[in-house]
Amino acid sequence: MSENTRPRRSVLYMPGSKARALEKARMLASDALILDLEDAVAPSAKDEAREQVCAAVAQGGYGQRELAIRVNGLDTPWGRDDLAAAFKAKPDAILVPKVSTLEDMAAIRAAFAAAKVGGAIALWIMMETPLAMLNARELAGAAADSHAPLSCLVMGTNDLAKETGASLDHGRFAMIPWLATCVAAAKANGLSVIDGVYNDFRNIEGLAAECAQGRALGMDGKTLIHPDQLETTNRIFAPSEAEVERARAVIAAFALPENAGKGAIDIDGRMVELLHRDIARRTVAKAEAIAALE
């Protein structure tokens, strides 16, 4: 599976201290797991997580899970040897926070070449800071490099709100000029980008409405804190059946004899150019991705 069609609706955090969640990670619906050593962990418990975590992923039994390592940042007293645990875990992607600068994605990017991890290792970083904001479009445009290739943005929203004192309430239209920028940034260096968590876990109709809005905005996905959010998230990140059958439709009109060259077609007395085809290919190729992964 391509990074560009790899399916991540639903990328649910799990905390590395709690050996039983990691444990339970290996059943839950989830295309991908974020096991974290930073928010999630009390200072007290980093070291037992670390090594937790480590050995989960090193065990395997996730299935096709996309598993992430979320690391704590290199100016902490773990960030480094939390990377270097997680080079010898060998997880898909590390996640890096509190990456703002180019200079964050070199001292970054120069751990992933000393590990010598030959680009196995995919690099996500989080977008959370206001001055991640202010260099999306850098931070995404450094994608290319075989030792630590950039992969997926995702979205720090509680950071973020906590730094500027923009609100997450009312539909989070403070944070829409951010969530588009980034989606910008991604999709112009062909990126994944995950939306921020909803924090009232209990609150499906809030989850679902937030979903939307990201999906509507050109998220990938969700970034989660509880598994009662799954179902709600891989169905609105998911390609509706009607949604296929409308991009079945135009695929093949558009391969018909009598349209052969054509730029533009009649589909049921609505205009479909090419660009429609392009997006019903993705469609497609999107369900087909998340059908292989279920």
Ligand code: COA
The other form holds:
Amino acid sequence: MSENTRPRRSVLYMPGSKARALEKARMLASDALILDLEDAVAPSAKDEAREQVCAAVAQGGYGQRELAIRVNGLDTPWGRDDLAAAFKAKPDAILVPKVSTLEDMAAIRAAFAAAKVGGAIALWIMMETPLAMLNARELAGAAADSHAPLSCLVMGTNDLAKETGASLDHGRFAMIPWLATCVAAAKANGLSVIDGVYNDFRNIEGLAAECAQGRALGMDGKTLIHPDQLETTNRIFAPSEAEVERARAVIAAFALPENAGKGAIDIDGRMVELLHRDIARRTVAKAEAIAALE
Ligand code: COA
Ligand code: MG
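Can you swap the form predicted on its own for the form predicted in complex with this ligand?
Next comes the full complex, this chain leading.
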């Protein structure tokens, strides 16, 4: 499946120190999983979590779920050991936190190049510092790299709130400019972009509203912290039946002989252009990719 059509509606974090979560994740309906060695793991549990996560990845059994290991930052006491172990375990992706500058990217790329994994492991980066918001264009622009192919930006809204003082309340109005900037940076470079977590994990109504907001912004999916958040997220980030039906109608209308060679047509009183057929094809492709996954 190509990077662009790979569904990443739901991306569930789990603490690498929790054996039960690593085990349970093999059965959960999450498009992707982030096995975390960073913020969800206490300093005293770092070594054990690293061993446990890498053993779980090497053992497999996660089916179609895309697997990412989130390492500690390269400037922490654990980052280098995490990376070395992750390269051996061979997940689909390695997620590096707190990337802020092109110098950070260069250090990460050098580590990937030295590991000689030949581009088989994708690079995902956390977008969670004030500098990363200001450098989003440059960071996403560093996408093409034969050793460390960048494929995904992951919003770290809790760290952003911590570092900037901006609030996550009131519909995240304070975060919207940064979220939208990261969507533009990702899409300009053919990358996926995944929204931040919703902390109040027992509040499914609140989650649904934030998923809808993320989707409206152009996010491809949402990072999650609890299995109870999966169903809502998978539903909202998938094209609805009505959307797929409308998309098929647009494709069919342009295929009619009387519409051959036309750039814009009228469907039920709405102007539909060839660009809408492109969107419609994308919608159908996405729905098919999701169906294939499920
Ligand atoms: N991934 C996989 N399984 C998870 C999970 C996760 N993120 N969160 C909970 N579960 C499992 C539990 O193991 C439990 O399974 P079981 O009943 O079969 O044993 C079940 O789901 C219910 O869990 P529950 O009791 O409701 O949650 P909790 O109170 O134990 O934990 C959290 C709540 C928030 C601490 C926990 O969900 C968690 O650690 N989430 C991830 C946090 C994280 O990774 N943060 C870093 C990025 S922001
Ligand atoms: Mg973080």
